[in-house]
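Form predicted on its own, single chain, as structure tokens, below.
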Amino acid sequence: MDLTNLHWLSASDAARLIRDGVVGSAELVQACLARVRETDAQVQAWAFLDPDHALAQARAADELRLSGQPVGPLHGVPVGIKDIIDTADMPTENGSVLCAGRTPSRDASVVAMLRAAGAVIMGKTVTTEFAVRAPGKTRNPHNPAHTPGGSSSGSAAAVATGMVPVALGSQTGGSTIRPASFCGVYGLKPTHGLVPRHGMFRLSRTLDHVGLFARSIEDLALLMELVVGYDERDPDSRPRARVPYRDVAAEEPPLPPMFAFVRTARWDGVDADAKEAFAELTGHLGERVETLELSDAAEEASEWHRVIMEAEMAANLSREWETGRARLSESLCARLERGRDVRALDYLRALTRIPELHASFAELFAQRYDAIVTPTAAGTAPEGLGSTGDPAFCTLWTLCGMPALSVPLMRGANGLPLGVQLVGPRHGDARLLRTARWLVTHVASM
């Protein structure tokens, strides 16, 4: 293993390497500090960042190793936290000019977990305004003339160029998905109610997800294994057996997986590159694969997702409309008179329609298919930074709460990274954790 270029360790072997005592926190987070001075001029992925605090957290680390007391499985590794959820030493800040200063009492539930298992929080990566549309500061790492993707951008870009091995993000449309693969790195949409949101800024509570960015498949399933948990402060967090991640993750599957391609209605608006990338790697597939449609019902749910949306973001941000307005950006003061204006029998109806998506995807589960491959954007990370790119393609997914995985897998014509977007059914975050290393170790046999 190369030890000469810490930065770039996973956060697997980084944790495995600090509780032999091979490295000391203190020398990986100094490496990461070191990578944030040498690129964060130009890719701009920190809200807050303090080096001192970060080394004292990992000074406190080694000491606690030394002293022969038990570590947590992520003791002495940097995390990134993204800027809308709650860190007691940090501001919060929640990309806007009227959180400036914020600086919560308490962490979010996240946050305390993963200081539990040890973990250095890092810093606050950057997030759109009120993780929505309006761009925040972070360039692309792969081209800083092209958007990292939002609302996550600062944590898939810390993640992306070695500044931190992994970060968490959130995801009410596409925030963890696009920029995952505009950024080229894994990004996991668990299940929603998994990951209790208690502390996090409640945009919408139907479609709010706290989202994992990481490098390896690994490191998502060790993720998982730390931040999934029953919180009843979450009002949709449920108590459950506690899942393997890990160890399921690196199992074989029993059988090859079998995957549906979902092309979805937005199909004609794919870029040609796109296009060839999922020919050529269905083509790859060969019998595992089937082409499939779905239900009108399926097509529909853009909209459905939209009006929950934004109904629930006006009656989320209504203190903020109320007072602060003018400093809103005017794409998000639109997308807010919108939802000022939904009816409430429109947003009850849409909101009826998720058990009808939840029944048939499961059949569909249940039938024949391990996971759906569809794509997470219409291409590579559109030039320009005035915009995140359309997350059309994450939507549906999210309205259904079902987990879903960017998986880093082909490039566009332009060079820039093109994830493939695996979906799994509801509670099967762990067996899609497994589905998709199946893919990558297939794909890079060919």
Second form
Protein chains: 2
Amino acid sequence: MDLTNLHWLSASDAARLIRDGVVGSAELVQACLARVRETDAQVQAWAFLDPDHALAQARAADELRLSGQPVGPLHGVPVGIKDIIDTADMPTENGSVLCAGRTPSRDASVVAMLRAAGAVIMGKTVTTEFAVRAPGKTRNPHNPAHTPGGSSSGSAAAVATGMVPVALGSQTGGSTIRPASFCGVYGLKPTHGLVPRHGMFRLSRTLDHVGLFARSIEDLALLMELVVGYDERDPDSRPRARVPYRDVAAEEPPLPPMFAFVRTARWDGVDADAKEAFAELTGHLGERVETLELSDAAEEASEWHRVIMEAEMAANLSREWETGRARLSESLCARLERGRDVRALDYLRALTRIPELHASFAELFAQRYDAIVTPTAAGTAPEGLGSTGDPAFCTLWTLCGMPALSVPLMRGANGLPLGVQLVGPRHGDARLLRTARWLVTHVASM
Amino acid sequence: MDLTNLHWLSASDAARLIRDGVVGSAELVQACLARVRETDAQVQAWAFLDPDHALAQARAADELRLSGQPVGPLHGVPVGIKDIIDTADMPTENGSVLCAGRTPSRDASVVAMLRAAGAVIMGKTVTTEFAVRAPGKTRNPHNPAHTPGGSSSGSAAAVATGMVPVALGSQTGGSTIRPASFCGVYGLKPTHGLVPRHGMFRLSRTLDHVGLFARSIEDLALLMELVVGYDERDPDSRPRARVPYRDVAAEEPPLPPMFAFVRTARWDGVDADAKEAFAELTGHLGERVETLELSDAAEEASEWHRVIMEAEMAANLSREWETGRARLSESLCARLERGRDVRALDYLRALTRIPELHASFAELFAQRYDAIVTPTAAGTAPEGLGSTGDPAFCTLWTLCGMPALSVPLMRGANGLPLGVQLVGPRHGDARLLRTARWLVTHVASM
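Provide the structure of the form predicted in complex with another copy of the chain, given the form predicted on its own shown above.
Let us now look at the entire complex, which starts with that chain.
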């Protein structure tokens, strides 16, 4: 075992090696901590990281295994948690000075689920202010002059640099897909309601999703098996039969998948190198891909998304706005002010569009396509740290609550990574992972 | 069998006699139609009633039974349906000239459920305009100079006069409890989401409930067994285990129930004779009742109810407002205009109160009380047909989605009926019926 590269182990491999006694959790966590020391001065992925506490969890995991007790599917594996997701043993500051020193007394549902699976909670990763736009300190691991994307900046960057094999983030606009694309890792926004959000900062009930970051599809499938579940404290969670995500993701599709290439009305604004990369990809796919024009309704979705998000965030941040406005960023204040003026009539109208839109996509998937292929962003990570980029290519899929996946398949002319976004039908998460695996294998064989 | 009084049979008795071949459905429906001819010129309970069509359904029911095929629990029994609930074989006009001649192509879920149980859909009962305030033509069956209450005016009046044994209505404010109280019948607003609303005019997703009218608790329990069920087309419907409502309602409570008498902040406005009637009732109950003061939060609920109802009705009636405003009542226009101005912020804040309120009541029920006893209205049906009365005593329970029942236990100084409202915890519908039966028996033995 080459201990100098332990930090590049996938979560699935690490869990297997730990279970088999080949690697200790403490060894793995120490390797990841060494990687943090090596890279984080530049990347700045962490809002909170106490090496001793991480190591203490790892040692306890090793002791438990040595005692002969059964271990969970993520036993001893370190995970990064976006700093809007509550942890009982670490601060959760939501990327805002208004929450400085906030120490929740309970774990969020997803954190409790990961701990139950044996995970070591490595630390809290940097988020933009309240998971909206104002950037945190994180830099793109491939070029520190570029944004890592946001709002789940730290989670994407930490996974990309090998500081943790997997991490949790969130997505309300494009907060998982965009940083995954910019940092060159896999990012999955599962179907709305599938992963419970209890204990995660609530920006928008209608749009908030827990997001997952990993360096392999197998790891995303493993995470899905752990964090999908019913929680009555999330009003959009429903009891559902268990899905064997790993088995489905690993299967060969019975037929080669069929893709719909959706350029969207924003295609003119896509960078030339990104356009070329898509031309190459669709060229590879040949008759397995068709270009699909969206309906006008779908093209208007970003406006409905804006109305819903701004109205709900104004309600959810009303206490902060009323008592701490001076300590919010200007950009957040401006959005909250707009949100406070939204009429209930417009908000409710926007909500009624969701099932309509969703039905039209459901039909497309049922009749012809396994997945939509579409840009994650207008191009690679923009230069500068003043903005985390534009979520415009993600909002439609977030609004519809459909599963979306960024696959690190492309590179820009500047050498920075660029993800391809795959979108599937609601509750088609496992098959979307299977389709993505087919695509990655297919492209690799070109 | 005294055929002259068939129309006073309960639905449960009628179903039994029809199943056993003692009475024919056609005989029963003819008796009810005779009762309509006798009383409806004055009461005016029906928006649509085609005697031939009702009789044709009854004859088909008789033929089916004679053919030896199994029959449902409401086989051959006539039911009145509020004219905001779609029927595929009769018009559904929502109490508005804007919907004159509207003929839906499908039955609402609840109508389909009743037909599957063998019911004869007698006709459509009068509603106020879009189930809001502007009265229909129905008069109080006990005194035609008085309102029957609303918005389910026709359903309450038709059951009270023996034109049908049972009927469906709805409640968004107090539209089941109030007319049941004013007409002297039982009215049940079940737990929110329990009875699917697909195919019923949507005024407010958050507040709309299907309501049930009957002349006995046994009949309400029978109806509940038929109309409670999961329907994915109602966004608030959830799959749930079947409850044997009739068995539970018929059981003797293991301990005599404990009541909380809630006078509410509106007690000062309650009529003197109603206050006396409550004093007598609580006197009878002795140590089985305690007076309970509501929290300030509960007293503010009518304002939250107003914000939610007006915002949602403005969205749901926006097409009517935009294209047919001149043909809406002035009072409805005024409410829609207010609703169109509600801010999403205030609407969303009001929504967050519901689970908070509900939690505080859930605790009260879990710790000490079987049911809340509270007024249905400030007194008996007011004189005049220009208003259907004030729903203020119902809105809190509607907002919380808790089951509420009007029990025809009292009479005013003017001889008109007055119901007592019993309220139970969410999903405690069957036990609430059991508690009501105990109360009725207990009071009768005084």
